[in-house]
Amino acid sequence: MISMIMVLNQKGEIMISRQYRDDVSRVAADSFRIQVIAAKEASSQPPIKRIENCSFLYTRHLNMYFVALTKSNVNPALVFEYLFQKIRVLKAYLGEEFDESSMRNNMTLIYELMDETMDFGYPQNCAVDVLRLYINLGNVKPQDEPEPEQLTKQITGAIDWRREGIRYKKNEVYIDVLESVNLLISSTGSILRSEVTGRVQMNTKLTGMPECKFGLNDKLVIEKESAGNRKKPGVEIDDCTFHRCVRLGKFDADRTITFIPPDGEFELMRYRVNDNVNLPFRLIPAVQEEGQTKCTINLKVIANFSEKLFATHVVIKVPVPKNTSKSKIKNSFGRAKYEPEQNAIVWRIKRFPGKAECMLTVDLELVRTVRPKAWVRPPINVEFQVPMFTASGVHVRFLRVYDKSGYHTNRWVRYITKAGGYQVRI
C-alpha cells in the first residue's frame, strides 16, 4: 500500500513527511521536486507519475501539494481518496484556506493526524467527528468528554460517522434537493446536450442511533411498487453515489436507501438524470447583421416553470462582435447594459415569474476594421436560481426516521434547481 505521505511547497520544499514502510525514502523527493515541480509538470500533466520503480500520486491545495509514494500496485482511486479527504480533515482543523504558515505552526496536531489517519500505509479512520473526541488543538475540549469504552467503539466500531448519547429537545431533519442543469442547444434550435446533476443535502437533528428510509420517485422502485397500477412514472435516475452511511446491499437489492444518519450537515447522495429533463427556461434568439456596421439581435425568453413559481438572480450574457462602438437597448423588464469587457450585453432580472415572457431587442453600431473577419458568434449563456423546482422531476417521496423511543420527527424539504452550463448557440 501507501509507503509515504509527503507534503510539499510550491518550491518543492519538504514541509512534513510520514514513513509508513521502509521500502522509499526522503531522498525520492527531490526526483518528484525536479521531474514534476521544477518541470512546471503539475497543471498540464496526469496527477500520477512513475519515477525510478516508485508511483507519485499527488494533488494540490493551494500552493501545496500533498503526494502519496508507493512500490505496490495500489488502487488510485483509493489512494486519491485519502488524499481529498485528508485535506478535508486539515480544512476542518486549520479552516478552510489553511496555508503553509499554519501547517507550519500545528506541525504536532499534523503528525497526530496523520498517524490516525493511516496504518502501515492503508486508510483508517477519517471522520473527522470521531477524531475531533480524542485529537483537538489542545486549548479546547469536547463538551461531553466521552468515556474509554464508547471512544474505543467509536474508533473501531462499524458506525464511526455518528456518536452515541446525542439527545435533542425536538427532532429535525432538513432536506434540500439541489440540481444543475446542463444545456446546449444548436442555432436551429435543436438540443445538443441536456442533462441534470443532482444532490441530496441532509441536516439531521435527531436523538440517539435513528434509522433512516428515504425514498425518491425512482422509476424502478415506483415500477416495482405500482406491479401493474396506473400511477405518475417515476424518473430514471443514473450514476447515484451515496455516503458511506447508506447501506449499499439493501439498495442493490430493493433499491432502498436505508441508513443510520451522521449527526448535522451532510451530502447523502448524488445523482444525475439525461431523459425527461424539464428545460426552466426557453431562449429565442435572432441575429440579423447589415453589412460591417449594423447588427441587429432580438431574443425572446420564456419562463417553462408554474406561473406559482418565480426565479432569482436571473443573468443573461448575449454575446457581442469585439469591434461594437454603440448599442441601443430595449428590453421589457429587468436591467441590461453593454459590458465591453465581457462583449456581451449583461441583463439582469432579479425576480422572474413563471409562464412569463419577456424580449431584449439591443440595435449595435459596429466599427470598420481593415481586415474584417467574420463574427464567431459564441453562444448566449444564462444564469439563474429557481426555488421550490426539479429539472428532472425527482420528488422525495418520504422519509422515515425509527427509534426505539417512537419520537416524532419533524421534516422539511426543499428544492432548488441552478443553472450549470445552460448555452443557447445564435
The other form holds:
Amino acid sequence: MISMIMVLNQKGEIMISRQYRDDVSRVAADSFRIQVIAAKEASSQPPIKRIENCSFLYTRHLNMYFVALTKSNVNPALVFEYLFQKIRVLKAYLGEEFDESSMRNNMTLIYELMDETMDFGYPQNCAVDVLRLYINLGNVKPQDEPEPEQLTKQITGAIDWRREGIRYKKNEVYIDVLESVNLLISSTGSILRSEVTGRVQMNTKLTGMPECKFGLNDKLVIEKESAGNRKKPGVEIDDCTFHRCVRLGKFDADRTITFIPPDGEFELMRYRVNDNVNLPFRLIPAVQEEGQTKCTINLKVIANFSEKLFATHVVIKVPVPKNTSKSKIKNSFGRAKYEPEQNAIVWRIKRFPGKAECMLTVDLELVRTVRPKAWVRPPINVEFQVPMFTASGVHVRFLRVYDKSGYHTNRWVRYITKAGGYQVRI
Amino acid sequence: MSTQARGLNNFISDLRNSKSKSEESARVEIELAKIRKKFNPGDAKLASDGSNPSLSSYQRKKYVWKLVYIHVLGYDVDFGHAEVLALVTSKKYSEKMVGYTALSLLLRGSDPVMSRVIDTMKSDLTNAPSSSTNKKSNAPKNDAVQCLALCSLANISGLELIQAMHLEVQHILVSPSSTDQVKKKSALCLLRLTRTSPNLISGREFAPHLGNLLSQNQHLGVLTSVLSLLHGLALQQTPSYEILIPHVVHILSLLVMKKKCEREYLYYQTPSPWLQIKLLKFLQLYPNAVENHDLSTTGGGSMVGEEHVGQLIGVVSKILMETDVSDSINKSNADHAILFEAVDLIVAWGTSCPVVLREGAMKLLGKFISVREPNIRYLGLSTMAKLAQIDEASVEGAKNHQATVLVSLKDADISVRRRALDLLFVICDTDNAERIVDELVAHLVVADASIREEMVLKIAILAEKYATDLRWYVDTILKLITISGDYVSDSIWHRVVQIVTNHPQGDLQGYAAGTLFVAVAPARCHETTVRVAAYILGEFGFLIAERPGMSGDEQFRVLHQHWFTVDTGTRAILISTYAKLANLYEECRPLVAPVFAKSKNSVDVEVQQRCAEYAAMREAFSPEAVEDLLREMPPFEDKRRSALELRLLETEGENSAAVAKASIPSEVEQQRALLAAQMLSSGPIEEDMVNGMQPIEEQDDELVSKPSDEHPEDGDVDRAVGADPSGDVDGEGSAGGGMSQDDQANRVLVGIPKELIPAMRKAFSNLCTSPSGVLFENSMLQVGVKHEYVGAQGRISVFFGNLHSSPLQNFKVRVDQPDHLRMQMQGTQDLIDDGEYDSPGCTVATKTQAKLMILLEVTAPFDDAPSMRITFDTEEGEHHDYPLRLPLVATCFMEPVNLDPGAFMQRWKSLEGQDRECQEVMKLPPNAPEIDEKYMDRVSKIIVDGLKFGRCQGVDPTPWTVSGAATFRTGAQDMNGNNINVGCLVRVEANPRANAFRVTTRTLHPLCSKAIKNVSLVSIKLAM
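Hand over the structure of the form predicted together with the partner chain; the form predicted alone is what we had up.
Full complex below, order starting with the chain above.
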C-alpha cells in the first residue's frame, strides 16, 4: 500500500510529508524533483512514474504536487481516488483555492487530516462531513460536538455518515438538479457533439435516521413500471455515480435509489445524458468577408425553451479578425461591444425570454496587413443560465422519506441548466 | 522625449506594471485596436501610399513607435506598413529615423511592399544635395540620413533590395566624399549583404578599391570596419584579396611597432586591439604568405614583397616578445588576445614560418600553461596542441613541457583537463609513449567520470599507435578494462581482438591468451574482460593448453564461472568459445553439452540460435567439416582508419588537433603493417614490395595477359563512360600550358601522350567490371586502383607508384566532387588538392608509392565517371599533368535482383517509354570473332559478375539473348527516410548473322538507363 504521501511545491521542495511505512525515505523527493518536476513537461507526462523500484503517483492542485509513493503493486485507481479525495477534503477545510501559504499556515490541521484519512498506508474515512465532526479547524466551524463515546460509535458503525439523534422542527429536503450543456456545431450546421452532464445536490434537514427513496424519470424504470400504458418516455441516463450512502446493490438489482442521507448538504449523484438533448439556444451565423478590408457578420439567436421561462446572464462572444479597425454593431436587445482584448464582439443580454428571437449585425472594417493571412475563424462561444429547465429532460419524479415516527416532509426541487462548452463554428 | 510622446510612455509603463502575462497581452490588444482605428481614415480617403492623411506627424510617429515596442515585446504586428513608408519618405529627419527603425524591425526583405521603399532608400543613400535646396534648419543632414538608410538596409537585406542597392553601397564606401561615419556603416552593411548573398562582389575588381581605403584612411574606426568586411570577403574568395597583404602588414606594423594610434582607440595603452586581431585573422587566411617570399627571391612574381615579409615577421616577433602579464586584467586580456591570434598565425604558416618564431611561441606558451589563471592555461594548452602539430621540431619543443601538462591534467576545471589530455595526445610519439600512456592510466584511476570515456579512447589509440611491443598494448588495454571497464567501448576491445589475430608473429597470441586467462580467473571481473577473454581463448586457447593449470577444461571452467553474471551478448560469445573448446578438447564435450541443451530454450534469440546450430552441427556435417567451421578466424582485413579513430572524429569534430594526429600512421604502425604484409604474401619479397609497390606489380601482370588490341569504335560510348583523355588533354592541357608558360618559363609541360590513350581506355573499361587493376601507366608513374562497393557506398584506393629514377615532387591529386557523390578523402600527407588553398603537394620518392583512399556514397544516378587530375614535377623540370577518370560508373552500385520470368516481363513492359528506355545497336568489327555460344557465355558472365546484375533464367528463349535485373542503390533518402533505389533491367540480344548486338536498358531514371547501356556495350566488347 501507500508508503508515503508528500506535497511538493513547484520547486520540488517538500512542504508536507507523512510516512506511513518506512520502506521509502524523504530523499526520494529528490529523484521525483529531478525526473518529473525538472523535466518541465509534467502535464504531458504520465501521472505515474517509476524510479528505482519506487512508484510515484501524483496529481496537481494549482502549483502543488500531491505525490503518493509506494513500493508495492497497488491499485492505481484507488491511490488516485484517495489523492483526489484528499484535495477535496483540503478544499473544504482551507477554501477552494488553497495555496502554498495557506498550507503552511495550517500545518497541524493538515497533519491531523493526514493521520485521520490514512492508516498504515490504507485509506480511511475521507468524508468531509464526518471529519468535521472531530476536526474543527480552518474554515470548518466547530459544530455542537457530540459526545466522544457517541462519535466513536458512529465512525466505527455501519452508517458512519450520519449520527443518531438529529432533530428538526420542520423536516425539509432541498433538491437541486444542475445541468451543463456541451455543444459543438460545425460551420455547415451539423451537430458534432452534444451532451449534458448533470448533478443532483441535496440538502436534508430530517429528523432521526430516515430511509429515502429517490426517483428520476429514468427510461429503464419507467418502461418497467408502465409496461403497456403509453406514457411519456423517460430519459436514457448514462454513467451514474452516487454518493456512498446510496445502496448500490439495490440500484443494480432494480435501479431504485435508496439511501439514508447524511445530514446537511451533499451531492447525491452525477450523471450524463447523450441522446435527445434539448438545446436551449439555436444560433444561425452568417459571415461574409469582402476583400481584405471588409467583413460582415450576421447572427440570429433563437431561444428554444418555453415562453414561460427565461435565460439569464447570456453572453455571446462573436470572434472577429485580428486586424479589425472599426466595427458597426446593430442588435435588437442587450448590449454588444467590440472587446479587442478578446478579439471578439461581446454581446451581453441580462434576460432572454423563451421563444424569443434576436439579431446581431456587425459591419467590420479591417486594416490591410503586410503579409495577408487567412482568418482562422474561431467558434462563437455562448454562456447562459436557464432556471427551471433541464436540457436532458430529467426531472425528479418522487422522493419518499420513511421514518419510524412517520413525520411529514417538505420537498423543494429546483432545476438549472448552464452552458458548458457551447460553441458554434462559423 | 518624455514630453513629446506621453502616450507612448504611459503605454510602456502600463505594460511594465501589468501583473500577469494575460493582463499584458490584453493591454496590447486594446492598444493595437486603438492604433488600427487611428490608422483607418474613416470616411475620408486614404492617401496615395495607403496612409491616413489626417494623422499629424506627431501622432504618426507615436503610433509607429508603439507598434515597434509591441513588436519588440514579441507580439505579431502585421499592419501599419503604409504609415511606416510614409515616415520613411518624409523629409524630416525625426520622421525618417522612426520610419527606418520601424522598417528594419517590422518588415522583412521578402515583403512585397519593400519594392516601394527602394527608390526612397536609393535617393537617401546617394542623397547628395537634396538638402541644399531645402535650407531649413531641420533639414536632415546628409550623412545622418545615409547612415539610417545603410543600417536598415543591412538589417532587412532582402534579395531584391540587395540587387538594387549593393552598387550604391560600394560606391559610398569607396567614395572620397563620404564621411568616416558613413564609411564605417557602409563597410559593415556591405559585409552583411555579402553574407546573405555571397558572390555579390567580384574580388578581383573590388580588391584595389579596398587597398585604396586601407592605405589612404587613417581613421582607425573605419579601418576596423573595413577589416571586418575584408575578412568576410576573403573567407569567400581567398586568392582575390592576397594583394592586400602589404597594406594589412603596413597597418599592423604602424600599430605594433610605432604604436601610432589616436587616443580614443587606445584600450589600456594597447593600440586598438580589435583592429590588431582582425588584421592577424586576415593574415591567417594566407598560410603561404611567408613561403611565397622565399620563392620570390628565386624569381617568381609573388604578391608579397620581401620587405613586407620582413616587416610582418618583425611585428609577430615583437608581439611575442613584448606581451607580458600586467596588473590590469583588462590590459592583459587585450594583450593576450592579440598574442594568441599571433600564435594562431604562426600555426597557420606552419613549416614555412621561421623557426625562431615558432620556438619563441612555444616558449611563451610554456609560460602560459604554468599560470594559475585557468582561462590563460586553457588557451595556452589548446594553442600549444595546434602548434605542436606543425612538425617534429615543435613536438620536441612541446615535449619539454610534458611535466607541466601532466599537472594540468589534474586541474579542477574539466575543460582545462580536456585540453591537457588533447595536448598529451598530440605530443605523444614512440619515445615517450610508454611514459605518457602510463601516466594517463595512472591518472585514469582518479579521473572524473566526465572525462573518462575520452581518456580511455585516447589511451587505446596511443597504445596501439606507438606500441613497440604489442604485449604492452594488450597489457595496457587490459589495465584500462580493470580500471574503468564501463568506459571501454566495444570498438576498443574489437580492436584488441583484431590486432592479436592479425599478428601471428612472435608469441603475441599465446601471451594474450595467457594473460587473459589469468585476468578472468578471479570470480569477479568486468564483463568486457570476459568478452575479450572468451574470444581470445576460443581462438588461441590451444597455444596455452599445455601450460600447467591452463588446460582446455580449465579454460572452460574459468570462463563458465561468469556465465550467470553476464548479459546475453556476452553469453553468445561464450557459446561460440565453448563450441571451439569442445571441438579441440575431447574432455570439454561433456561439460559443454549440458550448457547448449539448456540454452536452447533461452529467451534471447541469438543465444538460442547459436546453441541450436552448434549442437546440430555435429549431427549434420562430417567431422572434417565441423573442424573446418570451427577453425581459427582468418586475419581481419586491415582498415586504415580504425573504428576508434572514427569515434574520435565523431566526438571531436573535423578540426581537432587530435583527429589530425590520429589519422597519420606512426612509424611503428608502418613497420607493423609491413611485417603483416610479409607474413601474408607467400612469394619472395622484393625491394619494391617492401615499399608497398607490390599490389600494382601483380595487377600489371594481369593486365598484360589480356588482349590489348584497340577498340574499333570509340565514339561517344567511351566518352560517356570511360577515360576521356583526348578531350581533356587537348582542352585543359593547352590552357594549363599557357598559364604555366607565363608563370614558370623554365618548366616543360607534359600531358598524356596520344599513343597511350587506347590502352588507357582499355584499362578503364577493364576496371569498370573488375575490383582492381591499373588505371594508367607510363615510364614515370603507375596508377593502380582497387575498389569495392556495398550498396550505395564504396571505397576506392588509388596507388600512385613512382617508376621513375628520381623522386616526383609537388605530387598532387585533385578529384572532382560531383553533386551525385558524397566523398571523403584521405591519403598521404599533402597529396590531396582540395582546391581550397594552394597545397604544396607531396614528394613521392623513387620506387615508392603514395596512396589515396576515397570513401564515397552515391546519392543520385549519374552517367559519367568523376575526373581525377594528377600533377607533379620531375627533377628534370618537367611539369606533368594527367587528367584521368576514376573507374566509378553506375554499375558499381548495383545489387543483383533475381526475378522469375513472369515478374521480369511484367516490369519490362511497365517500364516501356521514351526516356526510361535506352537502346543501341553495335556492330562488331570485321576482325572480331564470330558470335557463338561461348561468346554469349562470356557476355552473360560479364553482365552477372562485372555489372552485378542478376541473370533472369528462363526469360531468354534462345541462347542469343541475355536478360538481367538489378537495383541501383543510392544513399539519398526520400521523405520517409528510406534510401532511394532505382530498379534496372537490361537485355542484350545478339544477331550472329549480322555480327551485331543490340543492348536495351529500361530503368525508372533516364540517366541510369543511359549509363547502364554504355557500360554494357563496353563490356560486350571486352568479352571479345
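Numbering follows the first chain given and starts at 1. Between two forms, the rigid core is the largest collection of C-alphas that superpose within 1.5 Å. As the structure is a prediction and not an experimental result, all values here were calculated from the model.
With a cut-off of 2 Å and the rigid core superposed, residue 62 has a Cα displacement that reaches or exceeds the cut-off between these two forms.
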